[in-house]
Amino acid sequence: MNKQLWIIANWKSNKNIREALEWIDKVGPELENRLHVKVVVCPAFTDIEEVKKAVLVGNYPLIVGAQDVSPFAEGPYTGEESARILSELVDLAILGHFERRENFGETDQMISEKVQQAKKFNITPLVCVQGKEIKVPEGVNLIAYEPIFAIGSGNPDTPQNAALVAQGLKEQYGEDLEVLYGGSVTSDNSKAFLQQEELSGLLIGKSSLDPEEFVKIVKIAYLI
């Protein structure tokens, strides 16, 4: 039997309404539906509503996640999104992504607070951890390991670290912890990284921009 395999797009800030639909128009028609694979797609606020809309007009086997929530409830706090509004179309939410701990100066209390955030609303956290020393917030199961020098950089981490990192993960928070890879991630090495039995997938930065690219990482991962 196939391992479970996550796909998971992040546009980061990238895509208007368009563009977003014509990503979906391609990327849609792409898809089939495997059981040990979920591809995942998480577009910009703004975007979140008609991805969500075209995906299930077409029927994809396409799960729509946002790439953060806030980790207060609802009220008054400009600017956030709540878990509780973005439930009604999302099923999952990257936190803890180095980006936002460097650029808006997050903390591992905070990241927690939007943990529990999105599990009251039943949306799956998917936290973004750099190394085995970023602590994990209790009750989450899925997590990315991205190393800070491969974000962006062209510069990947090789499979074998990252499967010993993800191994390391595991024993310091249980065994059933999925472990995805992000960083520099392309067609070209998302094979190698998908076959180390400790990694769970890939979340995906620069290449999910590009339809093609982001396809052509999706077959692969079927095959897996």
The other form holds:
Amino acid sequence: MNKQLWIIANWKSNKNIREALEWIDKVGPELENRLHVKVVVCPAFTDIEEVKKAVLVGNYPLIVGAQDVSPFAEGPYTGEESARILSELVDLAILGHFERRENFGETDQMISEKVQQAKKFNITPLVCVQGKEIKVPEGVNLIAYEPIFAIGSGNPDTPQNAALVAQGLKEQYGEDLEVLYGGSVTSDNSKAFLQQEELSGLLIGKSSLDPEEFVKIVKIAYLI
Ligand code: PGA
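Condition change, the form predicted alone to the form predicted in complex with 2-phosphoglycolic acid (PGA):
Below, the chain from earlier opens the complete complex, with every other chain and molecule after it.
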């Protein structure tokens, strides 16, 4: 079949630099240059630079991403990471994750501004939507369907329902939209999601923290 797939690790607020580098040392050498699978790691901001260096030194086929981007340009915005600054290190950013909407008051408007900033500096925006009712900002081609009940719960959606949601989103926003699934993905259930024609990969939280588990999922994707 060999459709294009994304396997994206979302470390959330986990791993210090030492732990991040241990992960890269274990995962990097296991990755293969497969044109149809893009593997991405999104570490905490403070880990990004060291992770990027380790990826370059090891020449690993691993894209480095961020978990957020400021909705503002560079300037007087204390504590924010602007897209211009991040663009030296990352190629993708997870935007509008439910945990940011819920804990940090992110609105569709803010997410749309973050998308504009990311795009301006050539960072691919990966926008998370919790269902078909969430608005996908203009200019976004990559989204992750992450139903709230499935995030970190050990209770994933069914692959069939995820595919139905993906189909609905494509009908609404265009067939070119790439839709990933996220929420309690493991090496045991990943194949069933990846086999769904409508799905273009996985956004993985908890299971991505363990290098062996993450490598297992990547290797399953290589065989799809
Ligand atoms: P989970 O998280 O895999 O731990 O459910 C996924 C996510 O929130 O991106």
